[in-house]
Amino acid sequence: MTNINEARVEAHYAQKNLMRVIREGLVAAGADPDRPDPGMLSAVDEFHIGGTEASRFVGEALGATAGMRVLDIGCGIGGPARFLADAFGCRVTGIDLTADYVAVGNQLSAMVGLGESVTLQQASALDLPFREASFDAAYVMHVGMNIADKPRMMAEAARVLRPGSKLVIYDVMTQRDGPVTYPLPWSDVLENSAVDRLAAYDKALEVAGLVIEARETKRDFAVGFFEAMIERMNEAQGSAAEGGRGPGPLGLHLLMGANTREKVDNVFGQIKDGLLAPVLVTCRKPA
């Protein structure tokens, strides 16, 4: 197993002016940049396949309830964490490698009135800065594709969970053998990608002492999500060609950068082809 350099992963996602760009997008969309509606932010802060709908089924798989202390491993700018806090009443702590994401995420949480329910900090999924049995539940959303050492990631997650609690994983995984084409949303190059088969997750979870309760491949869900996204992108491209605005003021292109369309086309094409698919895995730490 070749470990992935975390500094390169952070550099892939880092954007120094992200908060300014998001605020400008909110103004362009006619929103108050100091008190935005959380639903409007979902266009940019739900950086995973399925957006808010996926955050909801992850929360449901967790059995999320009011007051539950939840860990978001690889939180990005905090969209799912804020969703769980708002929709289920959880108290969510998020960690992420990317300092820019953490700083922006904490600002956004304060702006939507969730600063006391959602706290993000910079840390590695391979070295969680928490004591044993600190959390009632944890989840990983589109993070394992950047982490080669999945046994250590799962061991760390298991360590900080209290006995009897759940870990939910929602990652893109390979479904068969074959070369993966880049760039993709989580990496522009092969060297920064650790996308793997479900079997690798199963083994890592077993070694960590976590018991798998359910697995669900979300290929059809992903196809529908990307079909709708690409339709919107095509409409925006046509608008730009006719002198219109082009891409909307808020969207995942703010996070993915100039080659957003290539990344989207690549991941969608490989999901349709059956090489890749997002998979939902629910497991539990034995009581």
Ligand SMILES: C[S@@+](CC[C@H](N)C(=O)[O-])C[C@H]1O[C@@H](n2cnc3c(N)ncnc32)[C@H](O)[C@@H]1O
Contents of the next structure:
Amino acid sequence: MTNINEARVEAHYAQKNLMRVIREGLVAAGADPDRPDPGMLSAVDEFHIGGTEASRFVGEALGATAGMRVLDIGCGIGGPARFLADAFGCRVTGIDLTADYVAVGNQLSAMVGLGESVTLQQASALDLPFREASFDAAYVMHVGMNIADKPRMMAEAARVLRPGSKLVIYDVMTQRDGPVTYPLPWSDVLENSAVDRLAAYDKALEVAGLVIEARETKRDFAVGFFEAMIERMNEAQGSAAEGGRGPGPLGLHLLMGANTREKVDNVFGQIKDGLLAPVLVTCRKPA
Ligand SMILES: C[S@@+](CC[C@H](N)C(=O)[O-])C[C@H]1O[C@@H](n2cnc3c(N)ncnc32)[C@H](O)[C@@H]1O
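For comparison with the form predicted on its own, would you give the structure of this protein in the form predicted in complex with the ligand?
Starting with the chain above, the whole complex follows.
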């Protein structure tokens, strides 16, 4: 296992002008950039396969309920955290390596009136700044692909969970051996990627003392999600070619940058081919 350099991972995601770009997108979409509708933000703040539908099935797998103290490990700009706070009434703490994402995420939470129930801070999943048993639940959405040291990641998650509570992981995993083609949404190069087999997660969870209760490969769900996304991208490209406005004002291209299309084509191609798939794993820290 080669450890991934966290500074290089942060550099992949870092974007100093992100808040300005999102505000411009909101204005172009006809929204109030100071008080946007959370549903509108979901086009850009859910940085994983499946948007709010995926955040919902993660929340359901957690058994999320009102008042539950939930930790989002690798929270990005906080779309899933705000969704869980809004839809289930949870109090969500998010941590993420990327300082720009944390700053933007906290501003977005305040803008949609969720500043009290969602707090994001910069930290590494490998060194969580919380005491033992601080949380009633935790989840990871599309983060393990940047973390080679899965045993330490799972040990940290287990440490901060209250006994009897759940950890839900929704990550992209390899389904067989074979070279992976880059760029992908989580890395432009092989060196910053730690996309792993389910077996690596199983082993790390077992060593951390977490018991797996369910696993579900979301391949078909992912294919449907990308088919719809690519249709939207093709329509936008067509409209740009005809002198129209090009990509929609709000979308994951605001996070993925200039090579968005290549990243999307690569991840979708390798999901269709059966090499990659998002997998939902539900586990529990014994009581
Ligand atoms: C693809 S994004 C997913 C963001 C968010 N979970 C979501 O679904 O919208 C991956 C995120 O993981 C974060 N990340 C990667 N490695 C990390 C680490 N070691 N500790 C904390 N965050 C990490 C990145 O900064 C990035 O925000």
